[in-house]
Every structure is written in structure tokens, then in C-alpha cells.
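Encoded as C-alpha cells, the following chain is the form predicted on its own, with no partner shown.
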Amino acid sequence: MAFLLSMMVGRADDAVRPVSSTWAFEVGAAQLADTYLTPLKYNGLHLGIGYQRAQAMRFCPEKWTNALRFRMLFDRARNHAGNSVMYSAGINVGWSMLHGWRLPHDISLRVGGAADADLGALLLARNSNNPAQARASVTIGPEVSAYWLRKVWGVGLTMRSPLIGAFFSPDYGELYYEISLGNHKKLVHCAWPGSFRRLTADLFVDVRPAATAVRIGYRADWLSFSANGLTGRSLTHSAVIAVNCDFLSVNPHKNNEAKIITAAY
């Protein structure tokens, strides 16, 4: 048994696991709604930048990969009358662990779990008592991705949706000044599909002549939640332009014929 374990560890250590890094810029349309600020829907511009770092795991590189991602988001939207502007800004940090399968016709499928933390705020300057609303959540849920590579062309799809977690919401009509004085009841709520729903989907095409790929895609991000008689919603559709690169650390003591296992495809 010890001999078999040592052989398995040896094969994992001998594998070369390049880091797959993706830098992305997204631009599109946003729809914002939050009844703490206003019952109206606001529509406008969505912008975002992001980074993702993915790599095959050391213990079983051919089957398991992990990814760390970071996004900065900004929205500027107007009401239907055009006389009021709402701003939204936030950051998202996430981590995923996926198990992969190699399917026929050069298709790879990965299924696993994802954890996400979001922090942001909405601003409606025309309000006097309640001009801003904070948004914060920590969730975990499933993630599914698929990738098809044929010569220099690649097509990918990724979907994530939370199942459980926690999110912040003040009480109906509660001022943030009251919260600062110590009124902390009913601020943190359980995030489950009945109170907190989100779906993030990416569809993209790669032009990959070598280890570097130019990526063009579409991203949809839908969020809806309700608590304390309040509801919130955010829907964005955006075009994504990205660059994906594989970075390889060269170790002169490793076997030059070691198998290269990438997390990108």
C-alpha cells in the first residue's frame, strides 16, 4: 500500500501544472431595482474588470482543478423619466474546486462547487433620508463548465448558482443611522433559493494558436433577493473581451518529458 501511494504522489509531483490566468473587460447593459431606495426600475450602463487564476491540483492534477477569481463592477442607470440616476459599485471574490472528465470529440466537462463573497452599494442621490443601500453576501453552490477545443478554436460555457449562505438587508424603512446606534436586529439573513437567487453564466469563444488565447464572450449575471419586506434585483448583460495565458514555471531538476496538465482546457 505504501508503495502504491508513493507511486501516485510521484506521478502528481512529476506533472507540470501551468497557471492559467485570464484578464477580462466587460461592458453592457444593467437593470437595477431596490425597494429600500425606490419602487422604480433603473436601466443603464454596466462596466466591469476581472481576473481569474486557475490551476490543476497537485494531489490529482488530471481530475481536479481550482480557480480564484476577482471582479470589480460599476453600473450607472436612469429611471424611465430620465430625471434620476442610480449608481452601483461592488467587488466579487470567488473560489471554485471542480472535478473534470475528458469526453469524446475533444470536450472537457468539469463539475464542482463554488464559494463567492460580494460587497457593494447602491446610491440614489435624490433621496434625502435613505440615499444609499449596502449589499453584502457570502454563498456557496454548484458550478458547471464545459470546453471544446479543435485546433486553434475553443468554445466554453460556465454556470454558477448559490444554494446556501448569508446576506445583508436592513429592515423596511430602517435608517443606517439607526443601525449605527446599535439596532442590529434582522440584518443578516439566510440565503437559500427561496430568499436569494443568482445565476452567473459565461459563453465564450477562444482563438488559441498557442498558450495565449484571445477570448470573446457573453456574460449574464442575474441577482434577486427578498427580506424584511424589501426586494432587490440586478440584471446585467455584457460583452466580454479577455486574454487567457498559461504561465509555466521551469524547474531544471524536473523531468523535461513530464506531462503538462492545464486548467484552461
The other form holds:
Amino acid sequence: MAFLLSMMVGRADDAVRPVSSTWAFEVGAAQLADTYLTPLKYNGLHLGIGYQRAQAMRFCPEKWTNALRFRMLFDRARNHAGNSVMYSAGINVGWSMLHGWRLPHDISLRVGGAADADLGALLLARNSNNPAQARASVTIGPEVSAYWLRKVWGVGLTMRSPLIGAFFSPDYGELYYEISLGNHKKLVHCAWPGSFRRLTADLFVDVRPAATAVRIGYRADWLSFSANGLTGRSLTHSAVIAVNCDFLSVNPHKNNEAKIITAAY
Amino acid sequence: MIILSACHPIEEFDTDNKGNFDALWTAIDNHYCFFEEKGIDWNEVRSRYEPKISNQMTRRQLFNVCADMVNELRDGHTNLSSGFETSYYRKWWSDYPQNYIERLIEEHYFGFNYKQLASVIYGVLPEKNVGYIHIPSFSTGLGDGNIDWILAELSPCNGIVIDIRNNGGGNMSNAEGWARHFITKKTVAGYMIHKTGPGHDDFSEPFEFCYEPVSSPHIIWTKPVVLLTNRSTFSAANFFTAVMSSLPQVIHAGATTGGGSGMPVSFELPGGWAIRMSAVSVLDSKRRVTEPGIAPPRRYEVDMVMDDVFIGRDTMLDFAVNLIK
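Starting from the form predicted on its own shown above, please give the structure in the form predicted together with its partner chain.
Let us now look at the entire complex, which starts with that chain.
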């Protein structure tokens, strides 16, 4: 065991693992629905900013990468009649660990798992005692990504969907006032594909003249869940513009000819 | 299409008149909480009103029919709101004597020399050594320190009359803020029952909730209290009546309250109108439904006599004061 560990550490020391950081801004269309607030669907604007930090893993950098993600999301949508506005705001924190393969024609494929935590709220101010709805979930599920690398550009696709977890929902007609008084029954529900469906997909093109890439793409983030007779939905389609950079930490003890293994592609 | 088929279904209604009627009837059918207590057959109501709906009606005609249907619920917490009108069911108070004239007390009892904190009027009734507090609404609340000032001012009195006539309610937590100054230990305030599904019998188990007394050094009033109500004492004020009348030092006097024990929620119709309705039933500490109103004990029931009004007397207030004296 000690021998194996020393082998792994030894291999890690031979590779340079830059941190691949991506700052993204997304803008697009949102459809919001939550039957706790209204039976109507609301359509409008979606905005978001995000940061992702990806790096090859220390123990087996050529095969394993991990990524930490953070997104802040905001939606402003109107009902069909145009006389009411619903706001939605939320944050997402996620972590992925992926195993990679190098395929022919400079295509890389990564498959692994992702854990996500989401926290947010919807606000429909015209309502009386049900003006807001909280959204919270913790999930894990598979993630797949592929990247086709060309000389100065590349095309990538990432898809992620939860399989199991937990999410929050009040009871069918329960007011948050009652929850605040201490009735906490039936608030947490098992998230599985029957109750909680989500797909986050990114299709993007990188233009990478140097170590920094400009990324332009499309992001779909589709969420639908049902519990206690209530149904919630958030469907967004966004154009994404992002900047991706690889950062190397300076280490005078590192071999100058060490192989650079990036998590960017 | 693929995306939508993967989503959990949400019932949709057409945006025409019939679609809006369907959406209104269904929202009430799914969420209204007093069908059984009021003996309302909602399907029968639909069968009477649905034939009146056509897609050729004007919006106002549609509103009038829908508002009439909503009024079948006989509920002051249920309103249909459009861009041009909001419907109200008024019979819960209009069929009863009003039993309150604000100026009568301000002029003939205080000579306009009362104290006022926010909307609350208070003072010592001259020559009676009885304190008087009128809380006109629970829409806005006072802090514990504010209430302390009022109670401290009245502390030399033998007792106080808390007048919540014409208090149409507001925020339950503001009513709680007052009630906490009149309890000496943790007290069961009431129970809540919410819908657990769209069926008329889909209700949760009653959830008990309690009020805690204000902490020291805030003032807790243990001397006699007469709580004075009329038919326009409604909603959060109705619940305040339920809590206060269960306390040993409190006598509930006056007229039956207006009820309104269902906490309202809102939903929308496809055309943009909104329906507000009672959806969560709040029971008193003995698990009784107070939606029809809370009657004082028979020996403390009193209405205002107009002959008294003509000579500057409030029959109900005089009755309450005599209970303390």
C-alpha cells in the first residue's frame, strides 16, 4: 500500500497541473413555474454568472480531473397576461470528478460524477400569504464531457444530470408561516428521476490563440420536480460567453521539463 | 417538445372566458378549506354558473358571473381581482349592526384628549379608573417596548378595555405581539390545518402552536381585561379574540366577531386575474373552527343602543367598563 502511494505521489510530482479557471456570463430566456405560487407559467429573462476551477488530480493526473463550480442565477419573468412579474434568484455550488480518455482525432472524453447543491427562491409579490417559494436541493449524478481540440480552437460538450439526492418542498397548501411556527413535517424529499429531473448541458466553442481561451456557447439548464402535489419548473436557454485561463503555480523544485496536464481539454 | 415531455405535468387552461372560468373553479376546488364547514357543494355551484359562461361575454360580464360564484363561498377572505374591480363578499358584516362609532369615544369620553401611538388610541377613561386601548388594525404592529409604554401609562387602573371593534385584521404575528403581554406562561394559541392535496378531505393533522409571554423586563398585564368586539372584528383580530378570551383575566364582551379564520392564499387565472381564498384553517385552542365568528358568553353580549349614542354614550363601552368596576 505504501509502495503504491509512493508511486502515485511520484507520478504527481512529475506532472505540472495548471488550474483551469473559467469565468462565465450567461444571458437567455427562462420559463418558470411553481404551482405553490401560481398555476401559470412565466417567461422572461435569465441572467447568470459563474466560475469554474478545474484541475487534473494529483494522484493520477492524466486520467482524473476534478472541477469546482459556482453559479449565481437570476430570472425575471412575466405571466401570459403581462400583469405580474416573478423573480427568481439562486446559487449553485457543484463539484465533479471525471475519468478521462484520449480518443483518436484529438478528442478527449471524460466521464464521472457530479455533486450539486442549489439554494434559491422565487418571489411573486402579488400573492397574499404565499408570495415566495424556496428552492433547495443536494444531488449527485453522472457527468459526461467531450472535447475536440484543434490548433487554435476547440469544441466541447458537457452534460450533467442528478440521479439521487434530496430537495425541499412545503406541503401542498402549507404556509411558510406554519413552517416558521415549527411544523417541519414532509419538507425534505428524496430526489430521484421520478421526482427531480434536471439536465445541465453546455455546448461551446473555444478560441484559444494562447493559454487563454475565449469561450462562446449555449447552455441549457432544465429543472422539473414534483412533491406533495406541487410541481416546479425552471427551464433556461442561455448564450454563454466565458474566458478560460490556465494558471501555473511557480515551483522551483519542479522539473522544468515536467509534462503539463491541463483539465481544460 | 422533448424537454416539456420530460417535465412533470402542470394543468393548463385556455385563455378564453371558459378557460378562465375553469381555472377559477379548479383553483377554489383544489385549495379552499371550508367546503365542509359551510355545507357547500362546489360541483353543484359549477353546474349553476358554467352555463352562464360563453366566449362572447365581455370581460366585465365574465367578472360579474365569476364574482357571484366566488361569493357562494360566503367568505370575507375570498376575492376575485381584475384590472377593473375586486369582488368582496360583504354580508358577513353588512347584515349586522355596526356597533361602533369612533368619534363617539374620542369626543364624548376623552374630549379628544386621548393618547395615540401609531394607530393605537389609549388613555384612562375619566372618573372611571379604567384604561382604554383601541387597536384599529393588526396590519402594522407595535414593538414590545411600545406596548410597555401603553400598559405602563394605564398601570394605575383597575383594569383595561381593549377595544378591537372594526379591527379588520392584518398580520397574525402583530396580534401575537399584543397577546404576549397578557399571558404569564407558554400558552396554546391554536391549531393550523392545511391542505395536503386537491381533495376536499385532504387536510393535515392539526398543528399546535403556542405563544410565549414577553420576556422580563417587559410588562405583562394580569389585571382584569374586557375585550370588546363587533361584527367587523375579523381575521387576525378574530384570532386575537380566540386567544385572549381563553385567558383567565379576560372577559370577551360586545357582539359576535366577523370570523375569517382561514388564512388566505392567492392564485392566478390565465387572463391575469387573481383569486384570493381561505386555504389554511386556524382553529382556536380548543380546536374549534372560528370561521363563523366568536360569540361572547351570552351574559356579556351587548349591542349599541342608538338612544345612548344621541346622548354621547357608547352602550358597549359603558357595559365593558362596568364589568371592570
